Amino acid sequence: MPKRIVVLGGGTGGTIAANRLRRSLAEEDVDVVVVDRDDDHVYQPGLLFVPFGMSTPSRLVRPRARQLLPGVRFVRSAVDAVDLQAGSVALDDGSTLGYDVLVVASGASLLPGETEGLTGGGWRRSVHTFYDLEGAAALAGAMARFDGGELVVNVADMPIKCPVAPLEFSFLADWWFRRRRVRDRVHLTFVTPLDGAFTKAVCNRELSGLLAAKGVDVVTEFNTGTVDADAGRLVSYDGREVPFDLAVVVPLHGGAPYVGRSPGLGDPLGFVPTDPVTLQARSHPDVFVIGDATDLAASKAGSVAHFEGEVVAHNVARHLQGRPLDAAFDGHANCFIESGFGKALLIDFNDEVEPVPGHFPGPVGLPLLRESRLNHLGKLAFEQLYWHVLLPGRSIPGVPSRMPRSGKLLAVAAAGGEAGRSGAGGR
């Protein structure tokens, strides 16, 4: 009987893991099964562009099953729970699916109902989000109608998917209103629970400088307790208030509901405790985790799932063969950051090295931590790379899963970022 690998989730991480496993185990008698509640694979980086008319929801969705290689089975069903001891997954239709290895790739779920007032009378009217298809489409209409007033971009709490996306929205909003010639009538405010625009010093200085240059005010350490749409205000747990006419809110995130229904699998937020190096779940040796489903400190970004995919596929194969795990994940992440006016920045970092200036993936390449037209074109080109290279489980030539150090000005980070402004280049 073939060994069975069950992948829970057909998003970025689950699709990459399943396809890489199918490739690496092509000669083995292995059954690879992907389970997801629907057949809609959403290109999530594109959601940012929908409110600005740069993309449409229909363009961002493709069938999940068609992204899987031949030989990977797709089961359309919601998951009820995982039984770690029995090695089985209970599905919503009452059936069970046994496994030899389980890969949890269930991503992160939006929990707007956890913030008081967020989904009240102002929801989809004066209060929006662009973190799902329906929200991004509704916000497109609101942005087209908005001609002046207080626009607030608010991160309700951390962690969230793609931590730079709210910053990108702020930058693009500045461009959008300038293009419509109403920028002088719009007051933009970025509201975050963090103590700065970004968590790393050098990058924070660059991004904070960009926000200031674009006239975007920043309110830090603001933990949103209530969204009062009637009064047009965000209220923090410490009583501070930020007024708005239009609020763009990134809701609290949590893990998949079934994780909480599976004894021993998840933490209180529904994420799965994971070994940061091997990506094996701490709950059971037959379970591995990828992407946003982990509890790792690494950013919940698509690039992380991509770099984790090689490690998961390698270690699952060795685990099935009864061999020690030896592939190691270093927290590698990179992100294009749209800054408006046809430009973008690029950051590349891992658990040990923060984003610094330089070039990626080597001394000759895309500029790091500096606005450029080339980075913007790279972000646009990434959509095709996503569908045709990353999801099918192929490696990108010259871009390894472990973060390359060549080309990075590491002395900038070592010096505490004092050279960051000069090293990043002018605007």
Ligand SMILES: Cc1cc2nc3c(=O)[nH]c(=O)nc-3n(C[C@H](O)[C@H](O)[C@H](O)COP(=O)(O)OP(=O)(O)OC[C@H]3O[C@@H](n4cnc5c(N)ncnc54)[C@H](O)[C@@H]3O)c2cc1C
Contents of the next structure:
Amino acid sequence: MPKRIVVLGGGTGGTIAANRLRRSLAEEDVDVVVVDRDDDHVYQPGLLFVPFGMSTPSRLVRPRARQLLPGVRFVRSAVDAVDLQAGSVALDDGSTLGYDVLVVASGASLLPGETEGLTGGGWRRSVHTFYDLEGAAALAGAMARFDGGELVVNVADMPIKCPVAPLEFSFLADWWFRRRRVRDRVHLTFVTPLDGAFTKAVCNRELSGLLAAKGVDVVTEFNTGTVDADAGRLVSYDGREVPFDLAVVVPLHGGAPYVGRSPGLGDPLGFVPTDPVTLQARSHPDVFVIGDATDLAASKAGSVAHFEGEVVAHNVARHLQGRPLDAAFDGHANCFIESGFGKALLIDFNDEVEPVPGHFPGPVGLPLLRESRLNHLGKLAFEQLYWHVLLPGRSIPGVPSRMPRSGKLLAVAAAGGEAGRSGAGGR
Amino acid sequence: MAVMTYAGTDVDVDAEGFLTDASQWNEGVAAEIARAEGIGELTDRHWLVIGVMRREFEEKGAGPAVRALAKVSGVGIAELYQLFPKGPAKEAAKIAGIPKPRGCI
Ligand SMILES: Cc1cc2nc3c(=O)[nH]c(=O)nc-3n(C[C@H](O)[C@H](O)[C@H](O)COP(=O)(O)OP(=O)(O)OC[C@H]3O[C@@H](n4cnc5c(N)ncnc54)[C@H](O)[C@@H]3O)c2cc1C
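Just the form predicted alone so far, so send over the form predicted together with this ligand.
Below is the whole assembly, all chains and molecules, this chain first.
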């Protein structure tokens, strides 16, 4: 009997893991099964552009099953719970799937209902989000109608997917209102639970400078307690208020709800405690985790799921053979930061090395931590790369899974890191 | 790094006053840090949260952030802010004698 690998979630990480495993393991030895509750694979980085009319919801969605290689079985059902002891998954359609190895790839869920008032009377009127398809589409309408007043971009609390996306939204809003010649009537404020625009010192300095240059005010260490749409204000748990006419809120994130229904699998927020190096779940050796579902400090980003893919596929194969796990993840993340006016920045970092200036992936590559047109083109090209290189589980030529050091001005971090350490960090 | 004396006990602290060695902590130390932080007398609810902070630190090597703290302790976020007005995760960690919780990105 062939062994069976069950992948929970057919989004970025699940698709990458399943395709890599299918390519490396023979079909007579191993079945690869992907479970997802729907058949709509959304290119989530594109959601940022929808409110500005630069993309449309229909353009961002493709069938999930079509992104899987032949020989990967797709099961369309929601997951009800995992039984770690029995090695099986109960599905909402009433069936049970046994597994030899489980790959948890069910991402992060948005929890707007957990913030008081967020989904109240103002929801989709004066209070919006661009973190899902319907939200981004509704916000496009609200942005088109908005021609003056207080626009607030708020992160309810960490962790969130793509931590730079709310900053990008702020940069693009500045550009967009200028283009419409109403910028002087719009006051932009970025409201964050962190103590700066970004947690890492050198990058924080660069991005804070950009926000200031674009006239975006910043409110830090703001933990959103209530969204009061009637009065038009955000209220923090420690009683501070920020007024708004239009609020763009990134809701609280948690893991997939079934994680909480699966004894021993998750942490209190529903993320799955994961070994940061091997990507094996801490709860059981037969379980591996990829993407936003982990509890790792690494960014919740598609690029991270891509780099993790190689490690997970390799270690799952080793585990099936009963051999020690020898592939190691280093926390590598790579993000384009759209800054408006046809420009973008690029950051590339891992658990050890914070984002620094230089070039990527080597000395003659794209400029790091600096606005450039090349990076904007890179961000746009990422969409095709996503469907045709990342999802099939291939490597990007010249871009290794482990973070490249060549081309990076590492001394900048050494100099800035010290100064940053006292100010940056936790809450 | 510096040494502070709370309730007759010497403890090593970092630049922001967080204990660097959780084993040097005792209840008298907690009570005095709380007074220095302007919290005053610690109530049963404070002690409940402090206990959770120390248990989580022992199990996971880091103190929880506010949302996880609320879920694990059963004390709602709004009440956590009443108990520790300068920020529950930070202030409770300081009083519980564990390192400052790290933000994540
Ligand atoms: C606005 C925005 C902008 C972004 N920009 C970027 C960017 O520029 N660059 C970048 O690298 N990343 C970006 N990201 C982040 C990136 O999209 C995610 O990190 C990535 O998709 C994570 O992959 P994943 O597989 O972990 O989760 P997902 O791709 O979200 O997949 C999770 C899957 O699990 C399924 N699932 C969940 N629960 C169940 C259940 N109970 N039963 C069955 N199936 C279930 C879901 O249907 C989903 O298909 C952005 C995200 C957002 C929201």
